[in-house]
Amino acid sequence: MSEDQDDIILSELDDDELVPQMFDDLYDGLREEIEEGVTILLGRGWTPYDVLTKALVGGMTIVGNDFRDGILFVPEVLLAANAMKGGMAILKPLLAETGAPRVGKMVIGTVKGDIHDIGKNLVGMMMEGAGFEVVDLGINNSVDAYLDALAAEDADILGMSALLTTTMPYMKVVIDTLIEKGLREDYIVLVGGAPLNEEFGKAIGADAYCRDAAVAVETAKTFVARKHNSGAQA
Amino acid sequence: MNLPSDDMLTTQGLLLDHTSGKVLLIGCGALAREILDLKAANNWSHLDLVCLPAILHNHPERITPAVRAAIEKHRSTYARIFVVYADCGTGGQLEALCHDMGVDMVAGPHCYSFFEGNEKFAANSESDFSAFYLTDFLVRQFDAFVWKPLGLDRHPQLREMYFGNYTKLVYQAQTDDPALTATARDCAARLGLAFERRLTGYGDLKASLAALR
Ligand code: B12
């Protein structure tokens, strides 16, 4: 950017300020900003779980409802993210450190024959920022891929997602594998992916397809309490 | 007859290229020339054509009402429609319409698969499973198709995240042309993968089309 008049200084500006300037900057995919803009805040001594949720989490809300309204396409998305990306790299040590709350803990891949990762890369980084735990495993996921690492993260739920038409029917051998093997109650299997939709995730035995990130979070969220809530009752 | 222009088959489509008023096909823009092609090779002066923008694929969920308000307007003047899209991304919903409406579709999951033949694609899958396709069209209108909508000429750095997971471009060839195939190896090294290029000429299209009457 050049040394203009339109120039903002970040550090100069209170909190009332730099919150929605970061949202801005988060929009518009400036990574560096969103950095400097995470380390003030840190420094005036706010905790990280709220940066990432007040700052970040806030901002990509706004992204997210754009693009599903269609007012941004993929790259702008992509940049967005990218953006956060760089914030988190600052926050995820120190939420660690500081105990900030840990919702659940969930594995997270594209299927077998899939390269679509950005859509999957989003919900990875939503769930992060509403305090999941998220362990990733990339694109091109067999069934023995996403078992070993359920088993091995003692995960709570499962994140599959396609977006093609011929690698979507993957997902359902995915679950009737954890049907098999009687392991499907220890999962909440979550779905999604833009060719997808409500009445796919149903026959092929997912709890839920969520449409984008924020429903994925919601639904989350939502299922977790319950699956904590029948664990307390049984 | 003249052939219409790749930008206009990417953001308009193309009207009525006929009007034998038998068979009406509603295509793909991105399948326009080569339908023209074998229309005229083979004589298939029964089909006419129509076809929607080419760029609705950047929004699946965009093509199905396409299609859907193209076959509202046609029918009554039809007796047969055949719709020249694949699924496309759709989820199956093109297909949900197709036969809800009575009119048939071309088979197969987009067109990458039907131009190289749907039972060879699918056997392919696990060995290209790390290709990016680029068709006649795409080679053509790579610019307003891939490059610009996918954000590459304002943002280059995106490249990486875009195709990091990507070891090759395969080139399928619907026609011989060494000026394409050219611009195709170009393509490919804009993107910074390996080269294939493969002549299917049109596949199970020219078969979907032959089998109408
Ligand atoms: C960007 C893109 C690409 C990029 C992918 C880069 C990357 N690193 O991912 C590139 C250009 C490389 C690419 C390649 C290909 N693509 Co592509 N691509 C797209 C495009 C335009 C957008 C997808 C996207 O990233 N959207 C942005 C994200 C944010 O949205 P999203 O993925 O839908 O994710 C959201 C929700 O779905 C949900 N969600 C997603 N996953 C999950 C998972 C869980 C657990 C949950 C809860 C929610 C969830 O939340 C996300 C965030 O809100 C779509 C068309 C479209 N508009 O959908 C075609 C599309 C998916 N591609 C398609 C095709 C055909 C291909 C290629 C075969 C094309 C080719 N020429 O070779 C190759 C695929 C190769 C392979 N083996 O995978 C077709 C699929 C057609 C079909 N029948 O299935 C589409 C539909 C385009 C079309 N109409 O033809 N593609």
Second form
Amino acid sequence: MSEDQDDIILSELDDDELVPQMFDDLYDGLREEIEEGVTILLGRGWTPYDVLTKALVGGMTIVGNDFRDGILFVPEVLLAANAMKGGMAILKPLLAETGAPRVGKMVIGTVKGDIHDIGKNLVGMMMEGAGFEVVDLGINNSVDAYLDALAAEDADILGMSALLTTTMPYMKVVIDTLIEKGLREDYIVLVGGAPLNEEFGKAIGADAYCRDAAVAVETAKTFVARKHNSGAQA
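Okay, that's the form predicted together with its partner chain, but what's the structure of the form predicted alone?
Since only the chain itself is given, any partners or molecules it might have are not part of what comes next.
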């Protein structure tokens, strides 16, 4: 902790000062300060949903934008995401109790035969930072693992990652299986990974290819909003 940080006593800040300070603390990856800030706001009568959206998601939006624009890099974003997780650990049980509206739910995992997960982990953290619920299946996932999780979790989004050219085609196997079972329209399918590109995403029938975590968040928000709007009109 820096000397400057020592000078700031979070509990002495009013709400209008505390929230911007939490943005700064998230940006700097200060987990303990974020946990303290969340606790203070809850103690002042903030709803868990307001703490999530106004303090944490607000701060992570800045992180995501700067990551997209090349101002922040992966190690710094991982630190910020870790700080976010500290705040989320406090809020998750409270959000469940209050039945807060959810942005959406994502099942994410690296495909069968592939054991790379740094990019996937970053996407998962950034999605949580944007207010999504994320179920991370880890690495080396079969079709059945994805389908079982999608059904069990009542998910909106399937995210698949691959870092090897040899495992990329397995994404199409998963999507083709969803089509065969008549489930393709039930889910937004996002794919990513270093060897992929937009043309590949289209060719295998994914809804979108996301080149990095910041793009994944923006894309997911757009598709979920569209899905909710079409559902409301139906």
